[in-house]
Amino acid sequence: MHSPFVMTIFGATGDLMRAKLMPALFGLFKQGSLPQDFFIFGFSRREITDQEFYELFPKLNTDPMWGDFIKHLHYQQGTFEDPAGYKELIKKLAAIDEKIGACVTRLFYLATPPDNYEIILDNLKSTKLAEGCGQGSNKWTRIVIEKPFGKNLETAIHLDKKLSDIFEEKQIFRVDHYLGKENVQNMLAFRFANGIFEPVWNNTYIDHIQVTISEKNGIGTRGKFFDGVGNLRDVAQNHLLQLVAAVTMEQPKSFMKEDVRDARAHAIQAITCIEPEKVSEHVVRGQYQSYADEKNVDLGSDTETFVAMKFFMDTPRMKNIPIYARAGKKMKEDVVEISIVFTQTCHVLFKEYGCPEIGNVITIRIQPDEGIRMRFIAKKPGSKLSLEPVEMKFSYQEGFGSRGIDAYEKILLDILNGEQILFNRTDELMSSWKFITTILHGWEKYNPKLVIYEDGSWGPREADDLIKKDGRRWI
């Protein structure tokens, strides 16, 4: 992007700003990907100076280029409820427009807990900040919102209506940073640019699909936000279902923005909701052992830190293929991957020699060590005929000498360029919330047991039982 911009980040002293947004913005600056004239305003309630704001990022401020970067960085104190801070911001943004001599693109990034979204949107509207400098706001203003987008289907619809009352769809960027990860984007190329895979990517050849999002860390300093939200809303509604969509969607008509989003939306719409009375049978909710000791967690909280589920999709391609998905915190490894397990068709010729339990598997590793593994069956060396599974591996680091651009750097670049292909559209969100809300209703009505699992494990035993009762196991 070569045009000047002003980005105001609400919640600028929070975890997201420190861990993701500021490192990504600084990374883009170091790469020369930002224009000569850009301005970043951190907006938060803390009464600190610009210098004290810079010092909130100790991992960055020792870099030789930090001194040049902070010339573009400013702090605006204000509470989300009080119009005074917004009015101060209006003066500063107007001064920038006057200095540049044009309407500078205004980006408002809501990096706050979702409970703050409505009051910030109300103030952006009432103070007319949302209208930019008044010369065609839909061209010069964009709004960026982080997940989770609502708490259930009802609140998501309410929030979406408020957004659409203030902004046009082309101005709204709903962030799920998993869509910016290199290997998620690569899935389209892997599936549709390689003629050997598409013919078998269907229910004739696929036995089942597994999705795993495993985090070694617990909730850390996020207790105030996470407690009462849980992993079903925080991870499954967005990250997990987006991964499912990427691996099950039909080929887009083109790589134009709406064609790709159409294909993604149709995949999520096709996920069959689990009826409330069946939730206990198909969904496991767990909590890691030390969760009650975490900061800002209510005594006796029943918030889930782990969820595993089995569900299906109603499309000609994927019909009757079970999808097993799990997402948890304080688990054994940091890993995000999708495994496509093909039907074991060990030929009758080899029956007497023993066929491996699992045959062909394609595993797409999203993080860490982004890459793809393919498992196939080979003869073990020796005089006797013996079969064993082996793997072929591709990694981005080895194949291209790079793991690609950071997900948040990619997301921010697309926001700056007005490119929405990697951002959720309303129909995607509503379909995912419909699926998740049905599970929430099942939990509320039937109150299934919250199972405790050991810190550093692969989750509760009940999650293993969920897949084992079908004669399968987690990869």
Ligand code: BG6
Contents of the next structure:
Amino acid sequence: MHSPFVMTIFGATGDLMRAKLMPALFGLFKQGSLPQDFFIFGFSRREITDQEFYELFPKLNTDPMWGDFIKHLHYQQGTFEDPAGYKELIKKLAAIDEKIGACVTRLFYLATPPDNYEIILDNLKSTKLAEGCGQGSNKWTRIVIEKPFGKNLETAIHLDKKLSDIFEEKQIFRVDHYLGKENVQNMLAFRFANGIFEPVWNNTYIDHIQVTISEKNGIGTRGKFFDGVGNLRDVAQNHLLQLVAAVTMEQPKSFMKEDVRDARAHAIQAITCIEPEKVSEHVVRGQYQSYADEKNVDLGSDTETFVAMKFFMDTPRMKNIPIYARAGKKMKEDVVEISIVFTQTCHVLFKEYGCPEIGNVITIRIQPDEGIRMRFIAKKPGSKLSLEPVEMKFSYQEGFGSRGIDAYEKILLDILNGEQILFNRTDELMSSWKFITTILHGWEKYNPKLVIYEDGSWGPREADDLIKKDGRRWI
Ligand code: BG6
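Please could you give me the other form, the form predicted in complex with ligand BG6, since above is the form predicted on its own?
Next comes the full complex, and the chain you just saw is listed first.
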């Protein structure tokens, strides 16, 4: 159980709040993981009452415990630009401190589109909200900032500077909720607590790595946000690269916060930038067919909803291993997976018995059905020798009777505990932006074709060609 807290969520009527934050907060409440005294303030520009605010969550408000939960939930109307709303909030937060008889920890959660971050930070500073109740001391406040953190390297540096002018590093929580996914966290244990994987987890044995983030949904009601951002910034800069880091990083010196963050940051730093003139060859940008019909999307928009790329990493362990990574919306399936494909070394003795084209593969299923599959070659039953690939499977649900904690619940718990391991540090963010910004430059300069793919498909044919031309295929 944690000490009392007040969490102010900016952008409380938005999609992130509806889809992830509120369900996670309510989930933690139902599990008894929140303290007796906690206060959540939704801050948004919409002029609505507390009651109308509660009704924004129809999937939750039929739950019998919702009635108890909303006693902790309040709405604060305000525009992000105008200090008036912030001043109202100050009064309410001061009243809470008085009621509790202590400086209650204040958490400010920026769940708005990134264009609003600067103005909110400015107002948190100028109204002294950032300083907490013992004004002049920032001991009691934390800032939580969602991705995308900036629009490119330059804006990310600028935003980070603004953040660090107001808050100390220990107060800053830069969220990438993929780091909170159970099987992403499991990667350290899987790779380094088992003696059998580490010796082959390198360029002597690995042929290539594939990472896929495939989503069945399109952009839904998020057109206004998404059309100015695109999937490269929305998903690849953060979630996709974090998955790559999870399977390529070195063993951290310890499980202390900075050692784990160091290992992650070194992995991302080691990703070799795709030079602008090579971007057309190594990066595919696609858009699903019905994108133009989506709400709040510019006429003739060329925003990408799919990206696939091939790149390398410059570490002794990973050098020369091609990494193929793709992320797309309106795809055939909801699946997030990483596959480590090992070099096929079917012994010469077996050649005439039909060596499968792909031999050993370790597939880490991030969602759904979190688990790990291992493909190997077996003798087909029967009197004759004949070979076929088979799979061994581990599923979190079957193995532990639970799929583990929801990523946002984990992220929120860590924020409440002040635990920063699963949050991005400046250096890892800047390295990922450097990589992504180089691609953006390539797109600007050479304007490669945006390829249209069928809704409900596995993305454009060009993404298949990207890997096929190396004699490989998506698993
Ligand atoms: C978010 C992106 O960060 O992650 C969304 O903004 C994306 O576009 C979502 O749909 C995917 O998260 P999850 O947890 O549903 O895989």
